[in-house]
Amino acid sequence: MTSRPDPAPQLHDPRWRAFASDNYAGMLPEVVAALVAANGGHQPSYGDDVYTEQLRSVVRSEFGTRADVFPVFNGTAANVVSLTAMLPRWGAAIVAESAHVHNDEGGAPERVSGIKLLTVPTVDGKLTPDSIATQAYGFGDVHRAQPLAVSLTQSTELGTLYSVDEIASICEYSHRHGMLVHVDGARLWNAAEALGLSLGEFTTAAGVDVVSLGGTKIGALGAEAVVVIDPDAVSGTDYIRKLSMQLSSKMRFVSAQLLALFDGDTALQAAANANAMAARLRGHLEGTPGLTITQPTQANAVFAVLDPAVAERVLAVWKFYTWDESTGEVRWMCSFDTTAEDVDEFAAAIKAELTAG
């Protein structure tokens, strides 16, 4: 009889939280069931399996029924591959100079598939026609990149929601005059809860052509997926896909992931603690001396501005990002395992440290 091998060693304190990103966070429960449910046995290889097409007629009843779907691996890759299959080699996306495409994707857009970015300043990470507006000029101009595509985020780098009449505004503007319209998902469920809406209803009802879908901020282990909405906006996808190095050979175990997100309400009720748990240190922290909320808190990020000696010794016991070293801000993000008590205690630990100068 073969023996069960030893578990794994445990590295790390389960214990521990930060507010840094919901990327520390691990994974769902109901993920890590799917995994293993999705595990045993042979399924064919690349996309062909039975997770993989059931996922598709899932997002179809999300998304419409034209709609398909290309599971990857990490946000980086469903942002590129998705405005990779939108613009031609001239194109350009006009983006929000705060999006994450621009800052956090070291330049992928461009140097991987030599995409010009048209980046738009902005006060609350959102754009609107009237700023697009600024970048989308210079049609038929062989000096100059031509503006294709628009790509917003949902909810935004900081934390901000568009409404359904918003997206839809934008992309009556985009399409009005060429341009498709992208969304970055990365935490469109987070979005989602907070609107009450489904995510077709801020998306395919609005005019988005494709999507960025995030699984991994929302509980799942490197699953994400590119959602192509309208397939007459995009061309070549499967095959941008590979050759991005994005094509699971074991494509079951993220199609199985994402299921677990759609199922019921599994992504749902994990945004929605996400929310609540931000919704909740906003509320502790509001109207503090020497500290200053600087974003709308619409999802399950809370922005705020204290003085860097205080951010520097709150950090020597939970972890979170400056935003803006110039001005003080930081951003603390809240996850699908954030308790009450985590907020509770990291509040009193800023509130102490206010005080204590």
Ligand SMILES: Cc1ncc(COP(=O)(O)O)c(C=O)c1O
Contents of the next structure:
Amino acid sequence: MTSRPDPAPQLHDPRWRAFASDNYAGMLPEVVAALVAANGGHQPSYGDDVYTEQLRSVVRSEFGTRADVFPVFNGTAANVVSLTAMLPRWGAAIVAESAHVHNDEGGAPERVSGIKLLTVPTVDGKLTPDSIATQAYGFGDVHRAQPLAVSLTQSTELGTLYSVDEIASICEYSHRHGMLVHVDGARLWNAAEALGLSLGEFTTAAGVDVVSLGGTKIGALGAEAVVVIDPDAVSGTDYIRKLSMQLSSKMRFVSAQLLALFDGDTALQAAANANAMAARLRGHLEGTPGLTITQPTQANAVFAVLDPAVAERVLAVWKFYTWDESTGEVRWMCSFDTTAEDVDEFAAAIKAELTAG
Ligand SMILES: Cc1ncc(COP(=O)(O)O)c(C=O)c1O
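Instead of the form predicted alone shown above, give the structure for the form predicted in complex with the named molecule, please.
Then the entire complex follows, led off by the chain already shown.
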């Protein structure tokens, strides 16, 4: 008689919740089921499997018939592979000062690919044609890294959203000046849900050339993708992915996760919960004496300034990030599995510490 292996011990308390990052959450049940369904038997490696083939067709239905998809393991890689494919050796990318690609990727664009980032200050994490213009100069000047790409984040690192018109006007300006447009879409589904639009309606239709499509934050295990909307805009993405150490040998499992997110409204529902929980948190805290909300809450993040001593006491129980030490600004992030009870308890804890202080 064959005996079943003992289940692996669970080392954490699954009831524990935090407001630190959407990466603190685990996997959506649909993603777990998709991984199990993709298991067993043999499939060709390195992307020649049926799951990746199916993903190509789903991505074309979302992003347009010319789109191609290159699954990778994480968002930093999606951004670096995208920008590397979009730029020549002498190219530079214009990005917001708050961009993840600038602040949180360990200098990977610079160190891995030698890409110069030209940063622009913003109040809300959003670029505009006018702010891009402050760095879009020196074309043809051999002394300046050539600004040949613009990278914007949707939804932004500050929890704000670009409208379709705002993205379209950035694309129009950028293309007119010979620059391609990349979207860091680590939270693209949060944006789609908040805008009430399909992914293609605010990327392909607005003129975007390349997207980093995020899966992990919305409930995948580690599945992101470079989506090349306009194949004329870039070349060699498959080679760049490989030399960037992001070509998955068992790609069926990365693709199966992304397929699960596209299936029905799995990712949109996950995003709807995360976004609604952020709105609920804001609703509880807005106007509370001693606390100032600093950004519009348009996706799944709430930003606020409060006395660091108060934040410290809340942090003893609940995890979240201090965004800016100099101002005491903190970030509270909601996930697909954040519950109304989590939000209510967390808001009550903050209010209790504010009045205790
Ligand atoms: C805006 C943005 N882009 C990209 C990423 C991807 O990061 P990672 O390489 O950790 O998957 C993140 C994750 O925090 C992010 O917030």
